[in-house]
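Only one chain is shown below, in structure tokens, and it's the form predicted alone.
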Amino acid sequence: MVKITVDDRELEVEEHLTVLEACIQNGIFIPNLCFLKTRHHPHASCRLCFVSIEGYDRPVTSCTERVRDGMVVKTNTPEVRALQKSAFKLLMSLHPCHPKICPTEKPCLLMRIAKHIGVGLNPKPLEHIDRGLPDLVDFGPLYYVPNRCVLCAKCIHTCRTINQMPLLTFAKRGIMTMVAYFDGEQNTSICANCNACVDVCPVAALLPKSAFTSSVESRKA
């Protein structure tokens, strides 16, 4: 065990967590989409978690970051407040959100990191990027909503790890990108039974077909 203090607040964790752990662990907000636990080398692909360490001299990521006895951090200063509104903003430019349609039931991470850092849904000063992407598509048993997905890859990686075999993928590139489906008789048998990418996608981008069905005619009602 070592002992840190995070925000004034005196923490003693195991010394192999990261930063972005021991917080979570103690019911520290720090804002992030892509950190899995089971992820053995952070993605650190979301931009959102910095945190701002004594005796560095910027802001680090808090995912790739391991405690250490003595370390100080804090959660909340300017700089990091700048850095996580910036890729914030950024994301959000890629992803329309609009609450009273959104084809989910589900608590939105999106809007608890909004309130948490202080900004709006809206990517003002930044416009909102189409990107011509399909509303929906079918991966079997599944939709896949595109213009939700926010390219963490918690479900590229938990698919990989439960099933033994990828059966998502990212396809093109750049602000192109996007998850794809292998699609296939076995694969769909396996999805079916599965719905591990489902539970895992922080933004519901990815949709059993029954429920999203439900979600439509509630709406209709």
The other form holds:
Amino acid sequence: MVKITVDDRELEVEEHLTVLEACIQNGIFIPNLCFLKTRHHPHASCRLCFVSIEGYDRPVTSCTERVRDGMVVKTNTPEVRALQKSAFKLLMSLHPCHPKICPTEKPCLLMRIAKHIGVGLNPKPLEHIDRGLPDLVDFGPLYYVPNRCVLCAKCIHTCRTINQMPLLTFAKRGIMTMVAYFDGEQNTSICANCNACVDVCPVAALLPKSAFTSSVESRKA
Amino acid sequence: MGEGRKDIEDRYKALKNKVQEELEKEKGDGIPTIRVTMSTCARAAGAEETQKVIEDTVASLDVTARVIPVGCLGHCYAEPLIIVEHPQTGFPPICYHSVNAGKARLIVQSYIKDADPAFEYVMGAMEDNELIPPVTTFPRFGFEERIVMAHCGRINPWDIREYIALGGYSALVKALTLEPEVIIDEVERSGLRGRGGAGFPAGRKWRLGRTQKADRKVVICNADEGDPGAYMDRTIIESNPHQLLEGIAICAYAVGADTAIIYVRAEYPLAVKTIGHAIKEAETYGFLGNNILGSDFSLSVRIFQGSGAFVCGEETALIQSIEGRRGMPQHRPPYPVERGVWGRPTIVNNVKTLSYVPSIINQGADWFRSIGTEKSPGTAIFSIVGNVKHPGLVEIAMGTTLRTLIFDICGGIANKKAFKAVQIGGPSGGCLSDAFLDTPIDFDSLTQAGAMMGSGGMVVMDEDSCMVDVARYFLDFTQKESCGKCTFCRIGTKHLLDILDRITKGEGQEEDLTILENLARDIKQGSLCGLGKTAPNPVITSLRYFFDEYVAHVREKRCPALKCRSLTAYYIDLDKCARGCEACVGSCPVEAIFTTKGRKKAIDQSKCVKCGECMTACPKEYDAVRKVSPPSLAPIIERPHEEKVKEGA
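Alternative state: the form predicted together with its partner chain, after the form predicted alone:
Below, the chain from earlier opens the complete complex, with every other chain and molecule after it.
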């Protein structure tokens, strides 16, 4: 066990933890989208979990820093918030927020983060980017909603861990990067009974087809 | 070690003697030798045809001459080059430039057959002599200090014997007789810094690799050169592959690796072929493979062809790609040197870094330190492109100023234009203005100026370049090449690009400048890997050094360099336009030019697509076409009524 201080609170935590894990265990919320306990190596892609640590000249991602005895962590300095807001606005410039039709349980993780760091759910002053992607992509038994996806890769990791083979992967580059599905009969049968990716998705970018049709119908009605 | 050491040295000496004898024999009694540069740049300039013509002419004239392909001399502006040795004439080896098929035929006829060196085509002599001015008196040759490129363009990359005859692989022989720690000490003392861009001390990396406890370690040579306008690694591989292999072997011996992988872009087919051939040759001669030169050190070298992703030059993404995954950077630590490809400790070095190693081992750390600056010893290799007179590959001592490099070595700006900016370090580097011309070229000075050494790409721009447009160009590149993993790089660069796009189209708002600055700063701080962290550099530096250009675009809707299409217009100066001349009319692809009432020409602004063809077509004596920015400066001349009627009919 080591002692660390987070926002003037003293915590005693296990040594092998990352700062993010230690904070989560102790009920301190740090915005994050791509953190998964089962990942051995932090994905570190959402760039939201910044904290400032004494001795470092700039904020660092807390999912990649291991705790050390005597570490002094601040989760809400202006520098930290500035980076978090910037990253959040970037994400929101691709993610159209329509709370009424979004099947996530409210408040969703994005809403929670927005409230925590004190910004709205719009990308202002940035403009919304329309990538010309389809609303839905057919993933066998699932639908993928590329415009909602924040590319946290939780689905890809979970799918690989559970099925011991890749059914989901990244495709394309740059702003067009999206999740893709290895189509095939065998995959479809594995996929139909799993839903692990759907459960782990923080923004409802993956939906079982059955659930989706019912929600569409209910909206129509 | 004592016995083994002598064995290795004797074995090498015998081999070198044998090779030298063979080469002497092939040279015969004064048979002329014609060396033709056959690297990618030369082939693009027509070297294959030149070589064929030379061979055909030699055959048809019934003379004897050996035609040997060589790599690149670095003088890409003068390709294809040939170097002719004709010992019987008493002339030194002579270099001819821009040798097309016709020149090739003439040179063979007059020099090889009639012993007259065709002076009108001579570039210079390759050695000091009293008959022909040597090339070393040219600034392009004279200012250079060559270590890595010493033999480039002079030896046949397809024949290992030429490299051995010049003492090649002797550094490996020397290394094999030393303890690995001694080699690492020497490299560390030499102060050699990684030439891939970051400038991490190579010796320290090797030592970290050495201290890793693992059965198997891997050395990776990073030849995934992706910067637009950079071609140093390609040229070095195509010109002197064995020097690189020797460096790789020494590195592998020093760190204790048994496998080496050369990660080279598939877009470099000639480099892939050259290095593949070189590996086979080196194995045949016992410099690679099992029990190298009879020692107990073995090394297998493989080639891995990258499939064209810029981000795969980043070491963690490169390793992912070798393992068969999508090339996406991973968070470090663990560093590759701790856990790299297939979980083994992996030492990743750039082509240039490894190519320095043989010279350092042979000539010592002190010699290496005597070149360059205190903190950046050795030389820098730049591929210089853009608006300079003599573009190409240059190797200069570190600490040389940008002014010397651009104006003395590369002959200054082409077409009598003025210097405006230089982009160093490719899309990750920065644009420096003329205020930085006296900056010495070394890792730290360039970083301080906001640019970076990068891998050594340098784009020189003249007064006609619009810096907003240049920043937009580089952002367009990084945005497309982002792997899409982290938020800042994936989405942030796209926003930067969109804003720059708006500004170059004249739709920029005042607050866009603030957003640009803040977003660029956040991307630099927040991104996961080196690509993202450096991607906004062109924006940051151009905002810092060319802010007035941004202001002109945003506030006055004016492009000072007259580059941005939406912000410029062409018109015809009626005082200069000549009656009866129709040159511009024929050149216009959209029929925007009409005849005025005064029988002169004018441009219909609503039709003009601003291609500039009319400006090129207008005869020099008239010089009547003007380009202006903002477009409102162009006088609007109504199309005469009758023409409208004609059109309608």
